[in-house]
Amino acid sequence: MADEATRRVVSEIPVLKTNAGPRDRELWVQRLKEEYQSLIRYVENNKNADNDWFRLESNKEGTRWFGKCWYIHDLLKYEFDIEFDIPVTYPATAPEIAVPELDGKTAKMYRGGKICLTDHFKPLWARNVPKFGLAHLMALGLGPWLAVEIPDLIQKGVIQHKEKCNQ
């Protein structure tokens, strides 16, 4: 999987128990309130280990997320616009989250500005269905893609820090 902090950090984020998604109404409000309780205990978690990198908030039916995501790279924070939809065959299927702004700056993007998560993270999601929700895509998902894709893209120039590119 991955180095034993990174198997530290997952182990600590609640497995959800609830197999259902969008179509499955009542299961759906049951598996949501999992996703929920697992986001709040990953936020609270990285905020405690002063590790606090994304904000989440999704429509009412929980179908459509969006919200920030911000990398610090030389004591300068990049921010970040991300959005996903859940998948009709949720949790089967993992969410694809988009990061819109960097849409076509990295070959390890689909169009749209969704990222590539097909080699690494899509079959640890699927070994994992339905104990793996939203807070594991965060953890295991974009924060590493982050962690790659961010730096090389400040290295090659693409992106720029915001006060850079004001003065």
The other form holds:
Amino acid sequence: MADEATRRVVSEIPVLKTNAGPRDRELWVQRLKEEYQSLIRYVENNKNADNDWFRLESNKEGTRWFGKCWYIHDLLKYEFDIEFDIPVTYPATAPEIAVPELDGKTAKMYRGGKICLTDHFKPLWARNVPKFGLAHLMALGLGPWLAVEIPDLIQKGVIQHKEKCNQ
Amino acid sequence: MNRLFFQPHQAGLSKVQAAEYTLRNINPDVLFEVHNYNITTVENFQHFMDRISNGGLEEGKPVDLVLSCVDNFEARMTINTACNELGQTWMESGVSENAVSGHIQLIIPGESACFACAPPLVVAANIDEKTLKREGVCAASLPTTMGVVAGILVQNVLKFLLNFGTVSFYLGYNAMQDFFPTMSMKPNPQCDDRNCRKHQEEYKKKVAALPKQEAIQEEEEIIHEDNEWGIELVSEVSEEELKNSSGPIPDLPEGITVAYTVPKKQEDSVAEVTVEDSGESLEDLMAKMKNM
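The form predicted alone done, now the form predicted together with the partner chain:
Then the entire complex follows, led off by the chain already shown.
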């Protein structure tokens, strides 16, 4: 189960109501609105807690999402591009987030840069369908993954800060 | 599937492309249609459903059976969604994360549980998971487990398509204890998938409309109307001979028996001639044979 701090953060993310996927036409539009509302609120919470760690936006249909995430380690800020598709079975199944530039650099990742989440994530998501949305995916999926993998990758020298690269 | 097909000289090919080449070499008479894409996206899903509906032996007709050999939950749910929408019978297969168990499942929309009717089934391991899983390490894989599951899947397909034996709705494989649990699961009336519920209603109506099945009939004895020559069927071996050539049957669990039995040593009931030692050497005997 997620640690205490994560649980607190998640409890402050608004839950969603509409159980609709990308093939559900008007209902999907309704769901998309709820996704954006929940995400906006989550980002606001993060800013207030001085932990503004990601941005996300989507295409017009809301089926393709992309953005950036940041991780601070030893006072240095690392930035990564992220992307994912909404699967037809959403929200019964969660999207698979990809960090393409880290593809092949860690074992906790599938081909194409899709991150490998812990055993806890899928049952947790399944138990909370359709209340959990993309904001929860970020908080419970990508966030913890970055927290474990990035320090490890930095320590192994697999990734370097952009400033160091340009020297 | 990838571990059963991929060979070093195929590096760089997609899994399905390598599979097609290998299978075509095994049997050139089979027709293949290969697609390599992520079926969970909205665009690809439409194409996927279209091929199920139109990719039968005759283009435009649906396929007879879909076999799911994917390795993740999301893809399975997607196949489930497609088959529920199309009323398509399919078989799902899989191997566990720790590689020591697997299963196959036959899903007939409305008649048996679909993949979304219940949380994912797990073949009980009866082992301390801690001995297998280490923190921070991902899935294991054993091509042996996959080979077994592939075998029972195809076996089930043959029985289903050719109508023999008992087709299992669910067959599990526990490699640690060599246990094969079977069962069938009814659909969940409150399944999250609307199409599953729809097919359940249709199936109930279909069953209610069937004529009542008669009780199992006794196998009729073949009696000829006339038997002018008084022909009787008699065993070639007498009762007594049968008894003398049978031995004890060992104590075996249900489902296992011996191919034949060996009688206990007893007094010769049949006259026999035994070889004699004439005192000739081996060379003598060989020469004797040559001169015959």
